[in-house]
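To begin, one chain is listed below as structure tokens, in the form predicted on its own.
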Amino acid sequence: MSTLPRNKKQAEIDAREEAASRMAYVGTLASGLAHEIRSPLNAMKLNLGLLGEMAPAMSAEKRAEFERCVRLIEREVDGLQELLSEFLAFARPPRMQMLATDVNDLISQVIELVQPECRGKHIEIVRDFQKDLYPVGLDQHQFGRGVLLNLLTNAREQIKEHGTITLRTRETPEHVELQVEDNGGGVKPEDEPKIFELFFSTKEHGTGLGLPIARRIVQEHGGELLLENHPGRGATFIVRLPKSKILEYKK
């Protein structure tokens, strides 16, 4: 008797199982690893703190190259540190905690954040808000740090000074939309393809790690993130986040 081939849902259903048996493999080894680094980085740090006391002592000649190279190391440590606890928030992530949520309020919450130092680099925030939005079922802490905020320091990079971000919110008959979009420079086309992979960054001191964490929490909130890439002029991040059942309401 022959074997029906699987259909698409099915062969989806063992794709999205299969990564997540990879991906929970894969956070019990970094939770492994992450403590046998941590331990050194720290004991590092700690060193670099009792390095620093003995400047003092030193002929101011030889402070100077001293404190530059005490902070160059020290800035290295941290950089590696940041790195690890960015890896770890990838592969080991929390268990989400589900509420209901105004998305033009997280938003407004999250540029609160970052706009102190677009202020200083003269790039302006714009919102684009649709009132009245229907209400999505989010890790507030999750979605607003690992996708908001990454988001948006993203498009703060790309344009470095003299600028503009633009937020926007949209309804769609089944899904609750946002936006993020600069008018930097945009993602070089040959680049476009690896934008959302592991360790891939356009940046010189970049992780790597900020898109495809924010890309891993939309889509375990059962949305998806798309770029809109306009060389030359800009690019948008776009996050489809479907509305749920349970956060029906009366309009």
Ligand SMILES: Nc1ncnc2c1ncn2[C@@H]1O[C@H](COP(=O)(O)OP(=O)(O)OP(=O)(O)O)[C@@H](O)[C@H]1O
Given for the second form:
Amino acid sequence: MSTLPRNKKQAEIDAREEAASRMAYVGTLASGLAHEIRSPLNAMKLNLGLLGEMAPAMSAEKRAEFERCVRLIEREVDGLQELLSEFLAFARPPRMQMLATDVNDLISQVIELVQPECRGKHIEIVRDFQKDLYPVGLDQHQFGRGVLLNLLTNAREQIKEHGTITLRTRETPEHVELQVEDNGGGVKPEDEPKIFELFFSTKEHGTGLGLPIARRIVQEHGGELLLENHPGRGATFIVRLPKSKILEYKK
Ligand SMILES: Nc1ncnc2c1ncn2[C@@H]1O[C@H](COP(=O)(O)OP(=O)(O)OP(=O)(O)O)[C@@H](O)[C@H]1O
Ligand SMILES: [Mg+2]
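So that was the form predicted on its own. Now I'd like the form predicted in complex with the ligand, please.
Below is the whole assembly, all chains and molecules, this chain first.
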């Protein structure tokens, strides 16, 4: 039983309902927008392909400039398509496909995706894995892309150049825990309460979708995503996942 005074309790309920209706509004907006933007984007992509095919007919000097422009537009269109998919993933997450997963393996797969960029920027990725980790029930695609890749990308973007990202896994009696730690200076204390909010970003080209998406996916897995901030030194994002009962019986 809660001992909160009635008006405080009511205020909390109102705040939760307002947040829920805002989320529903964002969801509707995202689906509508995605629908409107997807078709013209597809048409642009298709026509860029056709433009590219015209390049061989051009004079050598014009061709290089032409191809550069086409590539640039193509990159931007790809970026927009990706953004749209993220919006859609947020608005209508697909049904989860839960598979017994060795988190160490999944992290290693995602590291592969960021490794080339990190190598170029002298960012070292350190693995501090607990061996023979208890397998947890995960949607590997959603968790890999939506959680691990987002956290790793944030760490990489925060460090910019020269630094270390440490990935740690640990098992407790009830949870499998993973940590993404960086030494990129951490979150500004005044930003701490805002970083999981939709659209909050301190980056010039950030959309502020990464962390809210990551947190939502973790919560849909029955887990929690927390920040352990060390201002001036770095940030550690902690994902705590429950050991699934079903898997326990099978062990
Ligand atoms: N590892 C980190 N260290 C310091 N600050 C961070 C870290 N990760 C996230 N933040 C802060 O939290 C904000 C929100 O992160 P989030 O991933 O949601 O959005 P973003 O990275 O700005 O944009 P997007 O992920 O959509 O490209 C960031 O803009 C940054 O200020
Ligand atoms: Mg991000």
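Please read all numbers here as calculations on a predicted model, not as lab measurements. The term rigid core refers to the maximal set of C-alpha atoms that superpose within 1.5 Å between the two forms. Numbering follows the first chain given and starts at 1.
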item	value
Cα displacement of P189 between these two forms reaching 2 Å, rigid core superposed	no
